[in-house]
Every structure is written in structure tokens, then in C-alpha cells.
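In C-alpha cells, the next block holds one chain alone, the form predicted on its own.
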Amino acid sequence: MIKQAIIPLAGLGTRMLPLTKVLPKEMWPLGYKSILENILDECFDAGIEDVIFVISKNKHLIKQYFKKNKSLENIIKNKPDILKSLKYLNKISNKIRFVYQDKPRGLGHAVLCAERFIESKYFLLLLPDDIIKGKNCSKELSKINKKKNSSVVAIRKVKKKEVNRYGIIGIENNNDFKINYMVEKPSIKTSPSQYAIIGRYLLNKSIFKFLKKQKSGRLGEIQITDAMNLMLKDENFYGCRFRGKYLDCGTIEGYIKSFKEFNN
């Protein structure tokens, strides 16, 4: 079983300026929790026992939210469902370790900051800004790892005038979805098919070992696709067609639809 995760909490949220000035996005609510405590219900219920925060020095806030409130607990010591959150918090944050990315450079580069907190041979990586509402998308990937011992990715079938928002991957066998070969944000003209990665992935260490191989792209940014590709010639790599129902909270028009659907 897969124990271990990472959750890249380091970027900008850019796109939800300026509601994140002061408040990163992975803590707006999304029903009776924040949106990172959905996808930490996802990852503990699929059996991890150790999770990475990539933060930010702008993020504190998220450091503070886990950190036990020992005088708010005497505050509220008669109202034992509230009190009974704020245990649940002490809790979980025993799993929980935080790494610094100190500049935005990128997915592949917050991965690389946790290098050293993974010690098995495959990790989760879940991205907040998709929810995966119904079904543990992260379970869906570890019965495909578990079956095909390789590494897995969440995919999802888009129209063909969106294929250059997305990851997109090429296939080798539609029966399996096996993967040979990835692309960023492709033309409609090039794009190898129509099934998006969407921000679930179950990666086997040695990405870490073709992430240093990559040079900065675009931006300054570090890519995973690459790397990812460049596992490719080495070892398989599967896509799975999850479950569930999709939520992008990614931009504010995607978090108010995330936000009714979980508030119907």
C-alpha cells in the first residue's frame, strides 16, 4: 500500500487575486472543510500515513492552521463539536510535515523539494485546485500500481477544442490505457489524443532522478511532463479513467460551481 504523499501548496493562486492576498485558496471551504482537508480525507482514507506540504514563506497561514491552539481549545472546552474539530486537527497533523519552496519554479521543481521525506519506492502527488467528489480517485490509482506495479496518472477524456489546457497523453493500448508519450498543453492539430492529466498522480521515485536532469523552461519553470516522459523509455506508465465527479477549483468560476455542488 501506498503510504506516502505530496501536496504542492506553493504557488501564487495567481488567478484568484486578489482573494488570495491574504488567504492561500487550498483554505477556502468547500462544504464543512477547507478545500486541502477534502483532499487530506481522500489520502488518509487511501491508507497514507505521511504527507508533504510544499509551501511557501507566503503560506504560513496553512503551517498555523495545523498547529495546535491550546488556549482556543480552554475557549471553546464546552462546545465539544467545535472542540471536537480542533482535535481532529491536532491529529491528522502528526502526519503532516512541511518543506519550503522558496520561488515559484514550477510543479517539478515543489516535487524536488520533498525528495528527501520519500522513502518508498512509489509516492502519491495530489494537486488541490481538482477535486475529485464520489469516488477516492488516489485508491483508483493504487489498485492500477498495484496490479501493473508501474506508475499511474489520473486522466479524464476532454472535448477537443480544450485539449490545450491540459497534460495530455498519447496511448499505446486502449484496452490498459498504457502511456507512450505525454505533451504540455498541446495544438488541437497535435494533441496525441484527447485525455487529459488531471492532478492525481502515482509516481515512482526515480522521478526525482530525471526532475534534476531538467532545465528550466518557460518562466523559470521546472515541468513533471518532461520527466515523466523521460521515464517512459525506461519503465511503463499507466493512465486511469477515475471515477467520480470532477471539480476544478483551480479559477474562481471553477471554486463557486466546486462550491454549490458540495453545498446542494
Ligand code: G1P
Given for the second form:
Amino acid sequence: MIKQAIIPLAGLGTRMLPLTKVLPKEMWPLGYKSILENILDECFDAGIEDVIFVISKNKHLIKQYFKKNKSLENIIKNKPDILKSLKYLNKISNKIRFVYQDKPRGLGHAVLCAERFIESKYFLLLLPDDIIKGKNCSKELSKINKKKNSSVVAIRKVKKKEVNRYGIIGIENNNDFKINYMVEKPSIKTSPSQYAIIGRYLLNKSIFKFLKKQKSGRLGEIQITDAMNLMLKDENFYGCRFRGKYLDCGTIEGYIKSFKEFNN
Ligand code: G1P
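Switching conditions: you have the form predicted on its own, so give me the form predicted together with the named molecule.
Full complex below, order starting with the chain above.
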């Protein structure tokens, strides 16, 4: 059973400025909960016991949200329903640890910042830009990991014009989606397929070795996709075509659609 998860939260949210200037997009509501709590629900439901949040100093509001607030609890002590939701936050905060990424040096670098906390052979990586509703994608990845004893990423077929927005995989065959190549945001011309990586990864901790070898790639950032592409030359790697509904919370238009999906 996979017990540890990393959630990168240090990004500046520039695509959604000025709305993200003060309130991190991960704290925006989706239904009754924030985007981040929806991600946490998926983690805990999949059996995760230890979550590592990678934040930056600008994202101190996230830390504050999960911190016990005794005076607030006192004020609402006669409103049991509201109190219950605050107490729930206290409970889950015991499972959350914070680590800082000082500079925005990319997703791969954010994952490296959490290395010292990872104890088990495999861990989950969840990107809060991507919500998968209806079916627990982390559980689906775990199943494949158990069967194949290898790393797994969530994948989804996207339109040709969308391949330059995602990490894209090349596959050996359509039966079990064994991956033989990965590339970050290729052009349509050079893309090995239309299967895009969606933000759920179940990784062997050997990824850290490959991340350390990684020179800054596209946009001067350390890309996890480049490190995974090195890794799959040494070990098996599979894609998981998940069954849940994918909601893109990485753009304002996507967020509005997702919000509607949670509130209809
Ligand atoms: C990141 C990854 C990319 C992946 C995407 C999924 O990109 O680098 O490989 O396909 O998440 O949402 P970003 O959206 O941070 O640019």
C-alpha cells in the first residue's frame, strides 16, 4: 500500500493573476471544499497517511488554513456543524508536513525538495491543477503499480491542438500502455502520440536519482517529464487511462467549468 504523497503548491499561479495575488488558487472553492481539500480527499481515500506540501513563502495562507485556530473554535462552539468542519481540518493537519521551495524552479525541483521525507519505495505525486471526479484515480494507479511493480502515470487522450500543453507519452502497445518515451509539451509535429500525462503520478523513489542528473530543461525549469524519460530506460513505466472525469483547474476557464460541475 502506498502511504506517502507529495503535493506541489509553490507555483505562483501567474495564469490566474490578479485573482491569485493574495489567495492561492489551490484554496479556491469547488463545491463545499477547496480544490486542495478535494485532492486531499482523494489521497486519504486511497490510504495515504503522510502528505508533503511543497510551498513557498508566498503561500503561507495554505499553512494558516490547516493550522488549529482555538479562538475561532471558541467563537463557534455553539454551532456544532461548523465546529465539526474545523475539527476535521485539525485532524487531517496531523497528516500534513510542509517543505519550502525557495525559487520557482519547476515541478521536478519541487519534488526534489520533498526527497528527505520519502521513506517507502513508491510515493504518489498529485498536481492540484487537475481534479479527477467520480473515480479515485490514485487508487487506480495503485492497482496497476501492484500488478506491474512499477511506476505509473495517469494518461488521457487529448486533441491534436492540445498536445503542446502537456507532457506526452509514447507507448509500446495499446493493451497495457507500457511507456517507451516521454516529452514535455511537444509540438503537434514531434508529438509521439495524443496521450497526455495528467497530474497523478505513482513513482519509484529512484526518480530522485534521475531528477538530480537533470539539467534545467524547458523554460529553465527542472521538468519531471525529462527525469521520467531517463528513468524509463532503466525500469518499466506504465500509463493508466483513468475512468473518472478530468477537470482542468489550471486556467480560469477550466476553473469556472469545474466549479459548475461541482455545483449543479
Ligand atoms: C504539468 C506537467 C505536464 C503535465 C501537466 C498535467 O504541466 O509538467 O507534463 O502534462 O502538468 O496537468 P503544467 O500544467 O504545470 O505546465
